[in-house]
Every structure is written in C-alpha cells, then in structure tokens.
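Heads up, the chain below is alone and in the form predicted on its own; it's given as structure tokens.
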Amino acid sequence: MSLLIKNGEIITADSRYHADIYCEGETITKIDRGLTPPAGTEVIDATGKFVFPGFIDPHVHIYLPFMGTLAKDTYVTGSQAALVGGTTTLIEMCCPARKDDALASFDLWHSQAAGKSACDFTFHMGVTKFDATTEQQLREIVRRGISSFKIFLAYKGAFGIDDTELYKTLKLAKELGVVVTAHCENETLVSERCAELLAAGKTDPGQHHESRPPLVEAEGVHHLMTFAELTGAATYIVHLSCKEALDQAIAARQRGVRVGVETLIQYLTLDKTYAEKPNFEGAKYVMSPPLRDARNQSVLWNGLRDGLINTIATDHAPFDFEKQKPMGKDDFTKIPNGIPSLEERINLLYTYGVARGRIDLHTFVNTASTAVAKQFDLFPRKGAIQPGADADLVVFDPSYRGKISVKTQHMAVDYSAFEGWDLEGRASVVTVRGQVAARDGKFTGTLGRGQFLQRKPSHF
C-alpha cells in the first residue's frame, strides 16, 4: 500500500518549505513537488495544514501499579489515545519494584504492550535495585534494544536507590553507553517534610507541593550531576519543573556533564493554584515533582525556546478522580499521583506555546519529536521526513477551534485537568510507518499493529 501526502508545508526541527511526502510500504521514499502517485495510492490533500514528523512522548506509564492500585490506560486505550493527538511513539517507564526481578520486570511490560498498541513502543528500564544478578540482567535488556535506565532519587523504599546503587548504575551504564533518565528529589527530605505536616493536620491535596518545595528538587538534580559528573555518565532529568532545578542542570551542563533536560506539558500550561482547589478537587493535580508557581511557567518556554530544555512530555499516569484519588482523602501522600495529558500534549504545546508566541514551529517539532528521537537512539527513524524514515506523519490543521472534554478523549480516566480550555489546531491526519491511523479526533488504526522499537546505545 502506498500513501501521497501532496501540497502540505513540511515543517520540520530546522527547515520549513511546500512539497509533497510519497511513502510505499512503511516508509518515506520521495519528497518532491508535484508528484504522481501510481494507481491505488492513498492520496491525502494537505492542502492550508502543515505536515509534522509524528511526535515522540518520552515518558509515560501505561502499565503502573502504583499505591496500591492500577493505572487505568491500557496500551489499547493508551495508543488510541496518543495517536488522535499526534503522538506516534511512546517511551514507557518500566517501573519494577525493589523486590522485583528485572529481566521479568522487563518481559512482563513488554507484554502489555506486544500484539495490543496501535503505535510504536520502546521502554525506559527502570532500575530500583543494584546488585550482581540485576546487573546480568540489565546487560541482557540493552542486548534486547533497550539503550535508557530509568532511576529514582525518591520513593524511598518503594523504587528509590541509595547512594551506594545510584555510583554503580551510572557507572554501569557509563560502560554499556546507556542514557540513565532520573527522577530528581531528594527522598530524605520528602520524608521528613511528609512527616510533619502530617503530624501537623496538614492533609489536603495542597500540602503535596509543600512536601517537596523547589529546593527539593533543586538538590535532587545537584546530588545527580555530582555522580555524573564523577562517572562521566550520560543523564537526563525527567520531568523538571522549577527555575531552581533547572539552574543546577545548567550550571552541570557548563561543568561538561551530559545531561538532556525534559519537562512537562503540565508544568507549561498549570500551576499551584490548581493542587489547591477546595473540596479535594485539587487531587486531580497532584503529581511529582508537583505543579509549581506560575512564575515557573516562563522560565520553562525560555528554556524550550533557548535551548536549555531538550524535550517535552507528559508522565502520563491516569488514576480516576473519583474511586481512586480518594485513596488519599484524609492524607496526600496517599494520593494517586499523576495528571493524564497524553492525548492533549501536542495540542496544548500547539496552542498555549506556538499560537501563543511562546516558541516556533522548529522549537515545537523539535522538542515534541526530533530532540527526543535522538536522545533515545531513535534517529533518523523517527523524527524525521526524510526519504529512509518511518512514515510517521501528522497533518496538522492549524485552523481547527474545539474546547477539550473528557466526553471526547480517549484516555481511560474519568477526568480531564484541561476541561473546557480552548484549543486552536489539531492533529488532522496522523500515520504510523504508512498506514492512517487517526482522522479528525478519531482512532481509525489497527490495534497490535504498534512494533517494540529496539535500540542501540550511542552514548558513549
């Protein structure tokens, strides 16, 4: 089957111009002006639309359990889910616990995704746990094509590592050529904090934020680039959220550290205010690093548009708001943690960024698509409309108005933290290496058609 996208303008992470993207089979073969396509292609006019690599979201869960209970998204809700919004790839968040064995960590979320995703998948492993056996393991995983481990600088007991784990993953991995994403915070004081207000009758959603203030975060990414700094370790840092944590990356990255930095579409786009909403309306906001103060917000679009933040996610972890956020009525830290967004990223990041002023079309591809697909060892595969890529494309139009709505999404979550909000431009077709997957806000693909993405470490 081939496909003819014809009189789009293709935009792409640094060039801009009309032509038309000719695909046969799975994959990109010609792009030129004017072309004719044979009998029996499937022809898409793009005609006032832009036409985007298909984006990559580089932190999700799917499968979680977590507190207790389960994330509500399955890979079948989950890619339906991403490719109405434009997302095409999905890196997942492999999160075994400390008791857990790694290799069956691995194998058993692969199978959540093998023969059920719609789009294309690939895993971060997460690594809780260091000793002999798990480090065999984790040889065996990258040899499998996974080049990123996932660590835990919190969750103390739950999937966080000690000092001890954290030199000999980063040292490991330094070896192998693996990027060692990491969540930054500082567990001691996320206790200790937790603790108190606690003991103090301080339950409510609100108090999340209070748990782990800014400077908490801060020193979660210090305490990580004095060990990459040491091993000399590829790192990136997940879902940062704060001036003061984004300041200690930098001033790592000015030492010679590599460290990619991502943020969230979440941090972008809400703050505070909302964790703090009356009558425990606020729980649908609580997630970690919590969502900050506003002044945030415009230190993350400079950083996008500057350059000093690589890549832009979700850390999509649907709970409901109504039989499992509840968990922590009488306590937050009980509470569920996540705000789902996996559908709506690339609309928001479109509107509240581009259509906003905030950041260009360039920036917009390259942080939601290309910076990602060559951090993880994805390009030029992915993120990319080149004659040799996979054809995965999103024709865009810019000219859609609509308003968000949980009577709409895709997301298997009873809720939606943008209810309401205006969106101007969505996806309008998006395909997966060929075949159109979603139309118009609805999923037209193949379910189990998604294909595990290996990958080769390039980090040395």
Ligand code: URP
Contents of the next structure:
Amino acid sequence: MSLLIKNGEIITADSRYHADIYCEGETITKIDRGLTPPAGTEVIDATGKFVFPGFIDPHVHIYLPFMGTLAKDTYVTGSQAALVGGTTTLIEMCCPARKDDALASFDLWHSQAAGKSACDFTFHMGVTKFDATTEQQLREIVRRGISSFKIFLAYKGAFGIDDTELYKTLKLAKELGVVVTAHCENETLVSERCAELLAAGKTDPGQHHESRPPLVEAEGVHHLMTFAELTGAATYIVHLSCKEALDQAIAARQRGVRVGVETLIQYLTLDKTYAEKPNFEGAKYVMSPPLRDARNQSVLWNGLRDGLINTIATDHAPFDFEKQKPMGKDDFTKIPNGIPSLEERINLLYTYGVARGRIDLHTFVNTASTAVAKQFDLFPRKGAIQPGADADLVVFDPSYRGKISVKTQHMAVDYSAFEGWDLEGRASVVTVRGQVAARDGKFTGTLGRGQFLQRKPSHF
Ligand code: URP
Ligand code: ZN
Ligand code: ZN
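Return the structure block for the form predicted together with ligand URP; the form predicted on its own was the one displayed.
Time for the whole complex; same chain goes first.
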C-alpha cells in the first residue's frame, strides 16, 4: 500500500515549503518535488492546501466514570470524531477511583481502546492513591510503555491525593524519568467555597466559577511547583486557564523547575459568561478549572505565541445536556464537569488562532502536535513530517467555510458548546499510518486499527 500527497504546502513546527510526500506502508519514505509514484499508489492532490503532521490531543477522557455517571464517548465514537477533526493520536487519562487497583485499571482502560480505536492512543497513568502495592504496579505500568503519570490536586475523595502521596509520586517519577501531569486546584478551598455558596442558596451553574476563582488554581500550581522543586521531578500542568496560574508556573520555571504548560481550546475561545447562561444552559459550559473572565484569553494566546504555554488540548469530557448535566439542576457541584471539543480543537484553533492572526502556522503545528510529541516521548514517530515518521498527515483546506453543529458532529454527546460558530478552514484529508481515515468531515478509516503507542521515559 502506498500513498502520495502531491503539491501541498508542508508546514511543520519550524519549516514551510512545497513538496510531495510519499508513504510506503505506514511510514513516510520520501519528500521531494515532482515525485512520480509507482502504479497502484493512491494519490491525493493537495494543491492550494496545507499539509500538517497529524495532530495529537495530549489530554482527553474517553472512558470516564466520573461524578456518578459515565462520559458519553467510546473509542468507536471518540476516535472517529478525533480523526474527522484532524487529531490522529489521543493521550487519554487513565483515571482509577481511589479504591481501585492501578494495574487492573490500566488494563481496563487499555481494553476500552484496543480493537476499537481508529486512531493511535496512549495513556497518562492516573495516580489516585500511593501505597506500596500501587508503587510496584506503577513500575510495571512504566515497563509496559507508559512514560507519564496524572495526579489531581482536586476532587477530594474521588481522584485527589494528599501531600504525602504527592511527594512520593513525584519522587518515584523522578527516579523513573516519568513526567507528572497535574490538575492544579486547591481542593480544600474548592470544597469550603462550594459549601458556602450552597448554604447561601446559590445553586445555579454560574456559581461554579465563583467556587474556584483564579487564586484557587494559582495556589494549586504553586503547591505543585514547590513539591517539584524539592524533588526535581518533571511536571506538566494540564488545562491551565488563567494569568494567575500561568504567573506561578513561569516563576517556578525561572527557579529551574521543569514544568510544561497546557491550555485548552475552550479557555482560548469561551469565557465565564457562557456558564452564566439562563435556564440551566450554563451547565453545558461547566468544567474545572472553570471558564474565566475574558481578559485571560489574550494572556493565553500570547503565552502560546511566546512559548510560555507549550501545548493545546481539549480535556474532552462529554456529558449529555438532557440527561447528565441535570444531575446538578439544584446543586451546581453535582453537574458532571466537562465541555466536549475533541472534534473541533484543530478547526477552532486554526480559525480563531491562525486566521485571526493570534498565532502563526508554526505555533499552531507545534502546540497541537510537535511539542506534544516531544513532551510525551512520541517524537519523531509522531509530530513530524520526515522520512521514517509515521504517515499521520492532515491535508488542511484553508478555503473551507462552514459552521459547527451538533447535527453533523461525530462525538456521542447531545450538544455542541460551539453551536453555530463559523469555521474558516478544516481538515480535508486525514491519514493514520498511511491510510486515509477521514475526508471532508466524514470518517473513512478502520475501527480497531489504532495502535497502543509504547513510550519510554526520558525525563531523568
Ligand atoms: O471539567 C473537567 N476538566 N472534566 C474532566 C476531568 C478533569 O478534571 O480533567
Ligand atoms: Zn482535570
Ligand atoms: Zn481531564
């Protein structure tokens, strides 16, 4: 099986040129102008289009038992949605409950993806408790090809760990060369403020952001940075949403702390007024950390442009508006947290980032693909257009004009947080390891073809 992508403009994190890309089997083997393919080669004409390396979402939830319910997507629906939107690799959070066994959970999460996913995948291993058994199991999980952990400094009693567990997790990560990704919010402040708001009769979705203001996140980041500085572990802050938290991460970097920073497409494009919509509609926009005051958006865009923020994810966590969000109808603390956006991350980032002049094409590719691959030990297999790399490619049409709608989405959730939003450009042809998997908004790939990506720790 061979594939030729002809006449496209190749854009990588650091280069821009016109050439053809020839792929044999699953791999890119040649890049040059005027390539003539052997008979039987599938040819894709990319004239007038960009060709990007396949995009990687570094933070998704597909299988997620959470807040008394289960997130809506499976790897069957989630991987199709990802591919249609130009994302060819998923890094999912494996999130055991505190009572669960780490190794059994890892196997469970893996079994949800293997044989179902149409795109490649790997996991951040959630450390939701730390004891002697868990430690041995984490060592085994790293031997099986996982090079990142996930911890929560939030969700008291569910996923959250205490400071002793945090310290021990970071020490183990340092020893193993594993990077520790972290949800940073001070859980005591969150639970105290939630209780105060509810006691005052403030129960609607718009109270969610009042319960966890920017300082709650900044404290979480500062807390993690202190522990990282003392242990020397490499860290990565997931879903950073505001200036106050970014300031803490940058201050720590200046002290020598190793810290990557991820923001989300939702924080770049939505603000807290969405969660204040009347008639419970705000529940569609409840996630943690919450959507912020709009002043933060330019801080985040500028942070991406200047390299202070390294990656862009979705934290995809889909819960239906009709049947699941109403669990919190009379109590905002019970609204399942999450704003689905796996399918739209790349098209939104292009439209509201590149096309609006907020970031350039190289920053776009870097933050949504290459930097992710480097941070999580996937580069240069992923995140690169070069001979030897996996033939994960996105032929992107900047002349496309359309609108986002729940009616056309592949995500298995009953609303779109971006309903009616304009798109200026979209992924037109998407390949996974040399096979066309999506074309002009339609899935054309093979369910079950997605591979588990073995990773080796590098953060010693
Ligand atoms: O609101 C969110 N972020 N939901 C998913 C769970 C998490 O915190 O990542
Ligand atoms: Zn989180
Ligand atoms: Zn998450």
